[in-house]
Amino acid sequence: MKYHILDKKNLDSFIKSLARRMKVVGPVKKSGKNYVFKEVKTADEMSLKYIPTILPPKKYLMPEREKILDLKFESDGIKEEAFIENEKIAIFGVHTCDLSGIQCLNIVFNDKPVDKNFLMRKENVFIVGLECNSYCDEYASCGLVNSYMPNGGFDLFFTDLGDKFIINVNTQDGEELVESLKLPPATPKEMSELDKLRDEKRKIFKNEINVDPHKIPQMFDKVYESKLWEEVGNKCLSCGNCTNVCPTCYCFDVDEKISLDMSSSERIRSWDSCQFETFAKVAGGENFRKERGLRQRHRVYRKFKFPQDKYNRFFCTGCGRCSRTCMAGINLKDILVKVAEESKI
């Protein structure tokens, strides 16, 4: 594992050098406490001290809307042409919670049947992580799910050490970029500074709700039929905000856009939400999760129970986006506290 140093005064030249190689996106202040990932050309355009962006960087790996297939209806049959909108892109400033989200998506889309669109995009995405040196806000729960320390999923990872960044090089692409820029290796003193910073972080990022994370799957075993879900459902507006901003939600719908002359069609994939009433409706009008409480239960179980059973990891990354954006004021941490109280584990 290699570490290099970049003086902060040279960050702009780093970004400009990266932008000459590929499109660069980074965290940009939008309004108030809102931030978004968008294209940048210089370091000055970015806000490196930011709470999680409105949408996670998954939007560059799994776009909100994408064409996946072109169909031509001709006299000798139907001709299909797979279509993947793709470009080389660098995502700069990805927090550890969002790195964790990308890892979750990578697990899902590598599972059979593999998602070629996601995997091909991921091959063309260069990820530069950025360490959170201080706690972001009251909605985050990265201490609970242990997502506040870097754990892979990046090409380079930047940590602020005052007047410089120490850069963890994690891939061959990252190493080639660092070598091309002739960035000096980190000294033992600078490595010691990094260790000290991480020790201080462990004192700051504590478990936010005093629930043992190892017991969370067992807790959910006991509350499946709880009235808690009806209570949460009574507040829910079924707007889908929580799932749209989640870094690990990956449900989608597929629609056929047929031309008026019936000669061609486009197959479009777009984000969908398990919180929409139509999501679990099938032929004949049967709906397996008609009530909002059932849909909220499904959402929470998809973060803390089902992926634990299948992949042995939480699919909540602690980013806090779902609670931060909920128009009904539903807070995921409050739900977990109630689950713990009711399960008595």
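What we label the rigid core is the largest C-alpha set whose atoms superpose within 1.5 Å from one form to the other. Just so you know, these numbers come straight off a predicted model, no measurement behind them. Residue numbers count along the first chain shown, from 1. What changes on going to the form predicted together with the partner chain:
With the core held fixed between these two forms, Asp261 has its Cα displaced by at least 2 Å.
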Given for the second form:
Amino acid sequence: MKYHILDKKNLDSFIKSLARRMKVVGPVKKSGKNYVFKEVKTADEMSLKYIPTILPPKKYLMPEREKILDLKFESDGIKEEAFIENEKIAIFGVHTCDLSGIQCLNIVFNDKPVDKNFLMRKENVFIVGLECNSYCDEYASCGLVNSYMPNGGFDLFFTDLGDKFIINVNTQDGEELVESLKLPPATPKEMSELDKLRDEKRKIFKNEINVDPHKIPQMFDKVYESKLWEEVGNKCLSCGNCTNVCPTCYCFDVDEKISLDMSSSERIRSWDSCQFETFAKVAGGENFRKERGLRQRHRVYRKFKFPQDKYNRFFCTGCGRCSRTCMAGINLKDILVKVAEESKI
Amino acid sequence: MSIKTENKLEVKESNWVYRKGKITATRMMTNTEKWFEIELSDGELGHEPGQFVQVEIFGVGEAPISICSSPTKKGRFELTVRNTGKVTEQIHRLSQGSDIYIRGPFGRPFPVKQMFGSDILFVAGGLGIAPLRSLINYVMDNRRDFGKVDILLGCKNPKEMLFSEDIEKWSKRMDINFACTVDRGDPDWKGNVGLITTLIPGVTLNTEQTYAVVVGPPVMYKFVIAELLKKNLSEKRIVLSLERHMKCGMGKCGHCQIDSPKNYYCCKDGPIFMYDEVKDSKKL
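Having gone through the form predicted on its own, I am curious about the other one (the form predicted together with the partner chain); can you provide its structure?
What follows is the entire complex, opening with the chain shown before.
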């Protein structure tokens, strides 16, 4: 593993030289505690001490709306064209929770049949991670799901060491950039500073709810029929905010927009939410998740149970976005504590 | 609405492109069900019994439709479509000679090979006969590979009876037992009247070597499965085809995920399931 050093005063020239190669997006303060990933040209547009952005960077890999098929109705038949609209893009400042989220999407979209749109976008994204030296806020549970340390998924990974960043180089693309900027390699002293910081972090980041994560899948085996879900459902407004902001929610709808003269049409995929009432409804009228409690249960099982069975990992990155954004105050950590209590494991 | 297009990159062999076909025959089966026979321009559909296709109506959308013909029928395949939503309403407007566009076939098929050498009890309710017919006709065309075959068919009233020509043929065959019933008869109806569950006690089941293949609405599953379990048939020998909102067909979009503690996408892990896999689901 290679490590290089970037003086903080040179961050601006780093961003600018990256921006000469490709579009750069980074965390930008929107208002109050709201941050968003958006295009930046300089370092000072960014807020590097940020709590998770409103939307995770999944929006660059699986856009809220994307055209999946273009159709032209011509006299000699129908012409189909499948393409993605894409440009080379660098996402700067991705926290480890969101790196984990992108990895989850990568797993799902690599399941056969693979999602070619996602995989093509992924090829066009350069990812620069950024370490959290301490908690963003009280909603995070990255200690529980073990996503507070870097576990791959980046080209470069920045860690703040005071007046400089130490950069972990993880890919050939990352290495080429670092080489071209002639960033000096990290000294043994700087490496030990990083080790020390990580040791400190292990003291700061604790299992937030005192529930053994290894027992969580078993716990969910016990609480499927619990009253808990009805209680959560009674609070839920079915707005779909929790799934929109989730870095691992990827459910979608496919819709078609035909031109007024009926000469062409577009098939568009857009984010959907299992929290909407009609999500699991079939044409004949049967609705397989009619009650809000059933839909909330489904959401939580999709984070803590199903992906454990299928991929041996949580699809919760601990980012806390669902709880932070919930208008009804539904808190994921509270749900997990209740699951642990009721399951008696 | 149009999305701005910059830096277009072609998605090669996209999963979203359609296969073109021509409708070679249609027939209204009831007031709400229409039957179609389709020939694809790129050759065989290449399906197995129990699978489904997505039928596209440009400008409206797609609907998942079970394939009701057996793969032993070559060159053309068949769909039976109930007019129940905005897409299926438009599918009903298609006629002989119309172009038709599909994606698929999709889904886990009936475990045909696993069923070789076993007795088969078919139980179909309402439109459930459509996907089941793909397997029934497969079994008919490979009759020697299977043991005793019973077919039990039920629907609400005689006017809703589907595939009357097939029923005619099945009822005359000496190598199978066939029975059908309607929930409510009419003056011309001379057959059984009563729920499909009333036919099950009359069937002799060798539980060690029988697969029951049950396809129908959720309410039928509840009662038929209870009857079969009462006869000591193993949960692993009850085969079902479940209906869910299959949108993408590729196990991704989430709409068809079964409400159970297990992680099943109906479009990919199903629609065919063994009962023991999905018995935790409140509503089949």
